[in-house]
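Just one chain follows, in the form predicted on its own, and it is written as structure tokens.
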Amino acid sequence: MKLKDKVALVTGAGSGIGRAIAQLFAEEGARVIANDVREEAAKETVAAISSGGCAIQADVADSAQVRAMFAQIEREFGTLDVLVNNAGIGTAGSSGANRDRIRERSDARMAEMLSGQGIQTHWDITQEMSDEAWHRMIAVHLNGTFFCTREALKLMSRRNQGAIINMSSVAALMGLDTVPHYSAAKAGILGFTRAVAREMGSRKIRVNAICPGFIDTPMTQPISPMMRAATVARTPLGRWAEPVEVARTALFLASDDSAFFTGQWLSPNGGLFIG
């Protein structure tokens, strides 16, 4: 029970990762608070997990709404001692017809690689962007990395205590060509962790983050399956990641276990990067 009657924020928590750390969390004895997008989402994460917390349908790139969650959350905890800023969006993008053309190329481009002639196929992706899909991408993760973060500082200060946990990515630490915003939002989530982590440090808060590799989620689905094959031919432990495996960095990164932890990043990716 390593967050015996703490109280834990998970945002995203509807789904995929989000879903798996608010259930190991509530497993180790805390009060969750499954936050999410979608209400539905959320709500079936809380009847799943028994923890005697609740759900709270919010957009963590709105400001106000994120407010709102934080303020309903001080009216019935009283307190937060765990955050994670786990909400994110697809990769590939928020169109159909985008991912559609990304399959393609990828497609494309692996076909042309095996037959040794040289790649013809171009991605061209950072070109093509549409300022509300580049928008969107740096408004979900880095603003509401930010915007959550805010809210939880002013309940955690008042105790001088509490443990931060962000959700960045394999793609912050060596770039992943398909998708250049998100790459971009998940790498500065790596410079507010540590800029947040040195602030806090007087105030015993800790801030940490989680870089993960290519894992089996709803939000990777739409890659294909050529290119997976790719992924896990790059992957020196031959395969990809269970949401579990990343809620178990979650959990250390909460519990006392990582009480000398702040500023830093963990990265379960099987060894795509090894940095």
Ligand code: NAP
Given for the second form:
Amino acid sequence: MKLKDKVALVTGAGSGIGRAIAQLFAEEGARVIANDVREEAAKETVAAISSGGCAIQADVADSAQVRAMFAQIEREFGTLDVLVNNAGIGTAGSSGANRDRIRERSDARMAEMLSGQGIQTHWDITQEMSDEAWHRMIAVHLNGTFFCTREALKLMSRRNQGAIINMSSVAALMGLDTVPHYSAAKAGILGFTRAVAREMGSRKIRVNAICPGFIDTPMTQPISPMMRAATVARTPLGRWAEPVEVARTALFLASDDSAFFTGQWLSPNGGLFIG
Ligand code: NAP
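Next up, the form predicted in complex with the ligand, please; the one we just looked at was the form predicted on its own.
After this comes the whole thing, all chains and molecules, with the earlier chain placed first.
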């Protein structure tokens, strides 16, 4: 019971890694608030938690919705001990057309690479990216992390305690060629993590980040079997991970086991990135 009676908000908890974190935190005694942009998804997560929990629908990219969510948390719980800024959107772009294009190009590039003739199919992701795709990626990941952190700090500062965990990615550490906007947003999250960790140290509020490698979730479903095989081949442990393996890292950073950690990132990535 590493989180006994702690109040923990997990954003994007309706799926994948966020759902696994919500479930593990509840098993460790936390009172879990599951946020998601889809109300049904958040409710499904809460229904899967035997000790119950609270589902709150909100788009973390919308500061008014985030303020309303925290007002509800203050009314119903009066405090917040842990915030996990996990909500995120797919790396393959916002539209199915983008996803299909990336998939086609990745398979073509892989075949060309294997043939030894050199790569003729270019990614050209950045030059084709719309303003909308760029802005939405930054809005959900970076703005969302800021909006939720800003409100959480107001609650945590009252008791001068708390743990904030920001979901970054190996994309922040190494750059991923198909997702410049995602890589930029996730790298921004690391800078934000370090700055707020320094700022909040005197209040004993710890701020850390997680940089997962490839994890099997609905977000990574669109990745083609060929690309998947290529990422596995680049991973020393030779596999992708399950969401619960990231959840265990979040549990460490949320609990007193990491009492002397702040401003750090941990990367469950199977060796894909060794820094
Ligand atoms: P996921 O299965 O797609 O779960 C993300 C959840 O966040 C979804 O339920 C999604 O709803 C929700 N969401 C999206 N936009 C939101 C918003 N504006 N406000 C509130 N909720 C929102 O993805 P995941 O793989 O678990 O990813 C979780 C986090 O880990 C993300 O930050 C992701 O970037 C990061 N990450 C994932 C991997 C990986 O390999 N899977 C690797 C590194 C980092 P919708 O389904 O409606 O969009």
